[in-house]
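First comes one chain, alone, set out as structure tokens in the form predicted alone.
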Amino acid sequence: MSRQAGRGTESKKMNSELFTLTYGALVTQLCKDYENDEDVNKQLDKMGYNIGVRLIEDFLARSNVGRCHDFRETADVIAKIAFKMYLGITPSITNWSPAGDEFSLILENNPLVDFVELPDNHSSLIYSNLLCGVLRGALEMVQMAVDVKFVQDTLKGDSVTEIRMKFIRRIEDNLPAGEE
């Protein structure tokens, strides 16, 4: 019995180490297909949108979560939850503004940059970008319009990661007269 608890660690690993490494391969080809970083990066913003647009719907499913009460509530959720749920990590809650309207994600180790560095040319690069758009895009799925952008990075010599979140507003569903 042993021998199968070890081989789901292990196949858990090999499974992080090929995403990581997939991810890279496709930033590289980005990098490659577009002229400079800001392209690059809006491109990762747009195809983490898409992917967080799909990816609620399983996060719901799988989770069991509750529609969430206020804005700190759907923090603990993504941090304590959706973040170990697919990154197999759990990032710090931090930096709340008075108006609790803002917070930072602070992730000690980003799996995405695990064997990555970044060459002096793409400066500009905000490599987990990605991050950024699969939070916004399942947000927005379910009525919550925020801004997500990187302020640190430690592929940028920073000693953490951090990922800033703006509530803009709830968005109303615009359904047709008499349907509710």
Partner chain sequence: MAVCIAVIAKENYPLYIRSIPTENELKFHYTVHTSLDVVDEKISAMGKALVDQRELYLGLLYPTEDYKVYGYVTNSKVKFVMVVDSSNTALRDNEIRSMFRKLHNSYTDIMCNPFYNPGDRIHSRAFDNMVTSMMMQVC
Given for the second form:
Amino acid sequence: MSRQAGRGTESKKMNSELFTLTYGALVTQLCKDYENDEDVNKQLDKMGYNIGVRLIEDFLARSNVGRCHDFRETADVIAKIAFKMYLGITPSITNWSPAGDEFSLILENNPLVDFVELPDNHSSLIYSNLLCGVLRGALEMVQMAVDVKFVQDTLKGDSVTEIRMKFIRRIEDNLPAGEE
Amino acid sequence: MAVCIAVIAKENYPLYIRSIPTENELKFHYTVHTSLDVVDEKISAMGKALVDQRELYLGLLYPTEDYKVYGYVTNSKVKFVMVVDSSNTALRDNEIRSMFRKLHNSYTDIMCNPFYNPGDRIHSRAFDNMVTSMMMQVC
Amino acid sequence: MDPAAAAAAEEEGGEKPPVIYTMENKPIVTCAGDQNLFTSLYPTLSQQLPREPMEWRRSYGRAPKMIHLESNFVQFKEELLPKEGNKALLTFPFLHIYWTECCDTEVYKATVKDDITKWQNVLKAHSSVDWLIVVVESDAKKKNKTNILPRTSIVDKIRNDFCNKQSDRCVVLSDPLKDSSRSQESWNAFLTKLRTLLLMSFTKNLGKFEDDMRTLREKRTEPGWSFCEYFMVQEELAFVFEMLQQFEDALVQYDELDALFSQYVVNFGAGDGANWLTFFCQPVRSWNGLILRKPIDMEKRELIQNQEATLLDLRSYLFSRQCTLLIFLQRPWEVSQRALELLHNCVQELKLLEVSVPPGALDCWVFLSCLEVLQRIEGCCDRAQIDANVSHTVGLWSYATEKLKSLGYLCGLASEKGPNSEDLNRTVDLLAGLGAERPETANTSQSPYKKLKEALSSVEAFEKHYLDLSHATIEMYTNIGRIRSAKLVGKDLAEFYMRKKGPQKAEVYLQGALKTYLAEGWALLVTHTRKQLAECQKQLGQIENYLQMSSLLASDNHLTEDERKRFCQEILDFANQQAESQGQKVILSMHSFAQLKTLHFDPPNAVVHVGGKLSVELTLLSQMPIPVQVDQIAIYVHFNIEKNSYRKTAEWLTKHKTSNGVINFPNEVAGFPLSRNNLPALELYEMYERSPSDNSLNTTGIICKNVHMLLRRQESSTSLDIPSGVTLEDGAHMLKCNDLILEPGINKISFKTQAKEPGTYTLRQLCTSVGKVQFVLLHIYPIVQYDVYSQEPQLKVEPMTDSLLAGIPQKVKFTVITGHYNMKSGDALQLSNADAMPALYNPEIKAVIYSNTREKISESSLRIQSSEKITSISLPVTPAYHVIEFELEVIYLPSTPESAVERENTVNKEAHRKNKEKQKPDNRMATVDQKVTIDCPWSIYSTIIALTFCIPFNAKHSLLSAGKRKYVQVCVQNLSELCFQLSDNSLKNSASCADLQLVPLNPESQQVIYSKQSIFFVWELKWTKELPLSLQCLFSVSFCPATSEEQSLSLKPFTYEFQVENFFTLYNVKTEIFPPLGAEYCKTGSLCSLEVSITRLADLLEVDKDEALTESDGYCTTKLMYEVVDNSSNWAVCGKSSGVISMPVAARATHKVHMEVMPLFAGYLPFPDVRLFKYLPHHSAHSMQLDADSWIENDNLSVDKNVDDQADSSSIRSRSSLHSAASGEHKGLPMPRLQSFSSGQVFNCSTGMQILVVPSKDDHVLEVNIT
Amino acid sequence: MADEALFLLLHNEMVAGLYRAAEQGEGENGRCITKLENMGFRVGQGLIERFTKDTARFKDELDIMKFICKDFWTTVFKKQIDNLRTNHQGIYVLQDNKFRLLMQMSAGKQYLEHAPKYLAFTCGLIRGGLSNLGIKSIVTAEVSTMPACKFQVMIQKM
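Just the form predicted alone so far, so send over the form predicted together with the partner chain.
Starting with the chain above, the whole complex follows.
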């Protein structure tokens, strides 16, 4: 499977700076369009979500990952395949909640924030919030309602970037097309 | 070891200029500004040169009694000027080169910071630290 | 060197070192043996030797060179041979030649052989192997000899006596003085040999020398090692190369020495000093610059040789040699460049070695050296070359200038009041250090030495020289485009002038520099230069400029707080001085003093009515470091009246004008090159290009709409210096604000004004007055305006809904715009009542009062009194330019049937017609315009307002018959959008005739009629005796909006009046169709018989009384015409389709007509239609009042007289239609006429009947047709 | 190394997002085009700075345009510009027969009216790149059959 995923991605590799810079341009544009950071965060999450619901199809098509049996497996797929495939990084999975319904993705380096230096007047901006939206959107397409948020961010001076994911419930109704 | 490092915009106004605090800042501003004369000269000369000669490093712009002034110009016509103490004779050309490369890389990162507005004065911790390191660094 | 010289050399042979003039030097070759012989050959030899070049292959992989050899032939002496360990190369004999022309064996044996042997031994003793024996043969000599041996024998003897194995060391030169080919050959052979041996010797000996030198250099770490000694050795090598014209190699030697020395100095700086270096650390006592005019400066060389040289001596000597060689190599520009490096370097080295140097000494040395180098170069280049290479020399020029300047300052020559005693002493010392001028420059007028001496001699002399140099330098810099450098030199000059209290000279340079720095945005330089300029302007007494500059500096955050305060204080002091020149004020540009950030209007839309209050709030960012007491801030306002433009009317202004209220001003960044952001933004839009043919998209893309703007070249000549000639417009209109304090940073200042004349007011300039100083913002941009308007009072009455419906109470909105009129108590609107439209008084009506900008002000209840004639609404007390709004309920009542409704109905009908023409659906509501006359308190004239009401219903009636029984049907259609409840409908016969009953067949209960719905009501007419020809009926139904619960009683019902005429049935028409005899059914294509029976139902009646009636002895008949028409063309009528019959006027009289018809189709076919007309004979009078329909019939008859004609009806119709066009002529001619019965007089009891027709076998085709 | 799919989705969402915002009031869509173009501009500036970090100094304008068509385009869209034309008067036409950002939409004229918003960003990209190399320009675009499209560069003589 990973092999196939590998082959799938080879052809699709591209200059990561283009992506990083484009994302940067988007964020700053939003900062111009909306007066306060909270709105920007919301907007980013929303856009991420829209990307996520489309991305999942690409993902399922290229990495023939089957249906995940539990949240832990999902976590693995996200970290080891999805992140690798799309951002070329492999975050580590940590701090499982005892209930096993909550975990953290630790990103040593986050390609979105290469070059970024947050100005002081954007202290409450969650720069990479798009990622949360993407994860949320993608998982929703495979019947998983999750809550995703940044709890640490190197941009804010934390040593690592940490994304916290919490499983909320299975969505039983309306299977979207293109699902398994 | 560099006593003054400056980044100068296409339009020749300073984007960033810092000199070692012990020295009189104004003097360096004058030195760097004047050095632009030679930079212009070299660039226009360079234009006619062959491809392999069109390198970004401009070499020694001019020596003064106390300082040596070196220059470098990016393809985006941004100039780096570095002032080195003349007494610091140990410093070799290729070391200067590598320092300019470091500057250039660091500047490129600045340009890629979405919150930086190209053409504005540079205010960046990362850049400051890099410059400081070049001023501390003993050769 | 001729033999004489050789002799000379011989005499002074013992002394050393020999004087060296490198250029004259040639490699030494000794000559032994027959001196006279040699002397005779010398001229040829010395001239032949250099003729041909020879390739010199060299050791250490150095590139081979072609060399023209020359040499210096001296008589052989033992002393010439170097002793062991001799380092001299110039004096080294590279080759030894023995000359003989002996041709006599005896003589050879006796003398020559011993002589050669002695010579050889000496050579061996000095282990010198570079020798050659030349045997010269001449026939002349042989002549007088008797015992002749073969020539060769002597040579052979010598060869085997001396040259074992290297026989080539002995060569023959035959008849050298003859001009024969033979002698030529031998010469060539000899010369080649000579050259080869010389080069071999060079290679060998130089190689050896270099090896020794290298080993010596390796020893340099050893304690005893001396740089100077080594210097001498390597220079020896350099000399030799120079001697051989190998300047490159020579230069290399000096460069190596240079590098070596520099390295030592650096190491010394790094800590490990070599003891020999200490020689060079002796304090500097003489600083008489470089000397480049002699190829070798022997004095300095000796100093080095004797290890007494100072660092400067060494450097000077070294450079002078490098210079010489570079000039031999035609590289003068390298000289200048190296010189600059050298000078800088020496200064550094002295610092590094901590050599004590008297103040100014170095400056002298550098100054002299610069000029020396420049003069040396000028000495060997022509003007053109020099001008072309200014960029190489200008550095030296400015360096010299710089140094002279510092000397001048040092010696107090640049001060206002010349040098003081101590300055003079210093000068003397400095001059002493120069020593005496050197002989070689002594007689050149412009020698550096003289220049310096003179420059230091007096204030004036110094100024002259300094200015000359400066100007020269500036000019050069400018010529090669190094403007910045030029400006910098200019600034030094300015400083100098300032010290000399010559500000007027300084100013231009400072201004020039400032311009450059501003244009390129170098803040610190700008600040610094401004400070200097300020001082300069102060001295020049340019008050305005000085104050402006001070304000710039006071607002400059590159200065310390105190400095800024100082400059600010300068302004304030001037502003507050009670000078007698009270009159004229100083006007300065404001941008440095304070910046206009925002401007805020109240009312926010910046629109006020005459007399209204307007307030403007400015946000000023004061750039001064301290609070400033301001006497007045004024806004100069420009007023203009734009009367006849709609955009200035109250309506437009109050409604449309944008009401953001806050104007933001771009903050101009001082001292920043605007070139960056002077481009207007691109105006990009999506582009859709459709194909002209079909409208489909052809091309899409993105276009830029302001290309022309962008492609225009912007010259960014945005100089930020003070706008000259700041002037104030004389503002008749001004907004003022007095006595306030501008705190540093943000200040809010508000202005209040009362609007006077209507028009547009533009805020043009802003002026802050501080004592005598006024800071002016010349143009307030973006443009800021406010508008003042005046307005007539006005009354508007408009329905709340889009259309008013008649008959139900509805709200009407009254809007009173007070305009310039003040509503006093007692002011009221007087509505003259129209009884068709009473105003319904509702006690809890409230009037709302708004400001003209639609803000709600208050609410007050209205008093309304209605007399039968007038309703008066007393308005609340309201100031001018307000709006009073209230709603009044009115109802429109169609008062009397005739008046309103009928009229309207007819109107309505016409409406219908029109609509039909316009092909519009017939659902237009009838409308009534109801006029109301209102008297307004502000005007003597009364306002007339028309309200338009729509009648929600539209009624139609129709008469229905069933045999003799009669029914009236009324159809009511609801045209409005609302839905109503209909109740107690009724139909009355207005002309009361007792025995007529209208029996309603309708549900009693209420009915709801929805929008656009129609409802039908039916009544049966019942009567006993004969009835009048026409009945007047009045239909009425009461209605109320289905929504509204409360059944408001006041509602009048909807009425509809109509009349029915001749409704009594006279004839009954019955039609029957029979299949052909024997057939069960009618068949398509086969004839059937049609029987029409017409039956009279009543005896003679009023209605029958007309021309159709013929009476004879009480027995009446009337003429009728029948016609069988089949519009659906199912039937083909065969034979007469129409005919005239005379009918007895008596009940139950019947007339039957038979004819044949053929069904064209199978299936249930409707019966053909049978029509009945009155047939009036032609002799009748009044043929005029005929209605359109019968006219055509008539016409058609008139065309073909005999109606009995066999033509089938269709053909008739066709003809009629054909001729109806021309019908006009026939109008009114007396001829038979047809008159149709009014509906209901004829009852066709078989309408709608059908008969089954079966298809005939054979016409299959027809079959197909139908289905 | 990021993945292309992600970039394409991001770009699409940028377009969609902006137009969505525009519908909800703020700014008519003329602004949208401009915003996209501005974003592209900024990205172009950054990219060119990186891409030219280690290249020799350019000889002239044409030299630069070639760089844009070859190296720049290849790094960004993984193919070269198919055809570059110029009138030597400061106008250049760059033709890409398979423009990456139009590839997702079906070829031909079907979605032609949507094309412009997918070109704006790239127009900016080019303009930004050039401006950072000291060439002020105006870049417009044109499509008649997708996925082929033309970019026209008008150089502003300084």
